[in-house]
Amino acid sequence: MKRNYWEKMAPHYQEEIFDVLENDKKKWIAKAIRNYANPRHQVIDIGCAVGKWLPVLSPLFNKVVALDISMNNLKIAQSLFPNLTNVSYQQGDMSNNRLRLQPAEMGVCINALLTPHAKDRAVFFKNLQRSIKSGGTLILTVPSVESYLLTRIIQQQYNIDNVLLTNKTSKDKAFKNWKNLQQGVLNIDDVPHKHFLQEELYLSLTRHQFTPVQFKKIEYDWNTEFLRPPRWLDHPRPWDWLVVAKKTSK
């Protein structure tokens, strides 16, 4: 997903894409900023697309960087947050190299590390290492592989949307479905999206200078993953990876 994917998307963002501030009912995510959060550091909103945690962060510290790949979605963010005053906006690609930050006091990426391409992923997490300073929190959340992968078997063992959704596929669509599906890159409405067992999100983190702290499953509603999801279906519920992490000095 390049920069070119998200320009197209951001005036459909706020249709198109998961709320996870929405959806977050027990408010984990932000519980986490508040625990973190000091009125006298810098946090950076790495990956902030149209702003929507912009009114969760910028009452709680002295500045706010709002970083996004897309230009038009950092347009939005300010004209729907003006009077965010502590608020200022970057343009940047977390899976570029050349991406120089100021480093702050906390990072916050709200499911913004989905890159397919391990290349780049590999970029970003460099970077992330990079915009936080030594003894600061990254709180970081991510699709979960072991969350779709229980959707999917709940799917088919109870015969779940098989009227609305259709198996048919193409051989080699099938063949690249399956090398995806090994390292984490699952289709979210036909777009490849990486997804992170908790042990290798933990493995990157660690070989970037990070220590976690908290793992934490942000539950959802089971009418996020299917149309018509029967009534007896409650927990467990599908969910993403939360992660409380501190910036060592090695």
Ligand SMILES: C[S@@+](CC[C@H](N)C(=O)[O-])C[C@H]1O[C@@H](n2cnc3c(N)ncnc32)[C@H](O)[C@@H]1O
Given for the second form:
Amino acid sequence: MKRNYWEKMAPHYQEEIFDVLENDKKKWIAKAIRNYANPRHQVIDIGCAVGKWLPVLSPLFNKVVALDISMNNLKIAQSLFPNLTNVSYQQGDMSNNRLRLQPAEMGVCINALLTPHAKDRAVFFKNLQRSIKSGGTLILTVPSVESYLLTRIIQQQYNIDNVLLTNKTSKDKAFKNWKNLQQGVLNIDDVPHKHFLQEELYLSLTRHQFTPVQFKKIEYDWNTEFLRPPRWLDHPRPWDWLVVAKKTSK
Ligand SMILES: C[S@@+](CC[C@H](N)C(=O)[O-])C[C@H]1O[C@@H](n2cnc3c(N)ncnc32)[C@H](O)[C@@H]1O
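Please supply the coordinates for the form predicted in complex with the ligand, as a counterpart to the form predicted on its own shown previously.
Following is the full complex, with the preceding chain placed first.
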């Protein structure tokens, strides 16, 4: 999941990539942003992709920096929102130690911390720390390990989408998947994505000068996971973790 992956994905982004803004039916993320927004402040949208969150952020802040690893995504975002005049675009890799960032009062990072490589994640967290001023707020959404496992358990227990289930995997691939599972790296459409346990996320944030003040499940409909969810299946639902964290001074 290096830059190349996201550059190639850009033209197909709207069809291929899950839309958190649209699927967060209770609008928890937008509410969290509004709670901590200030029209005199700057916000950085980390991994902004094609800019879905920019119309939410732009009216609430003095300045918005839209950062993404993919230049192609940024070009699409720029072409979609020419009227958002307080948005500036920056190509940059959060997993690069030399990334230059102007710290903002708020950082919003919605399902962009996905890299399966532990070293890249370590730098990503350091850059999150650098990107937000002391006293500032981080609003972070990431895929959940707990939700992933719940989905697999329900799928097998109740024989859901059986036609799609195959146990035919090479030994090498099975071993790789098993190793990845130990790290919360789980496949979405056959592509390894980092998922987080709530406690793991808490630990990573506190080690990077962030104090989590709110954890929330961003719940989705079961048809985001299954082609044919049974009609009786409602709660519990699949979810991503939303965490609101305050950046502490040293
Ligand atoms: C799943 S999309 C989420 C997009 C957006 N935040 C949203 O909610 O609509 C992930 C985005 O993160 C970007 N990304 C992934 N790794 C990155 C990195 N190391 N540095 C900056 N952006 C990154 C990708 O290019 C992609 O646009």
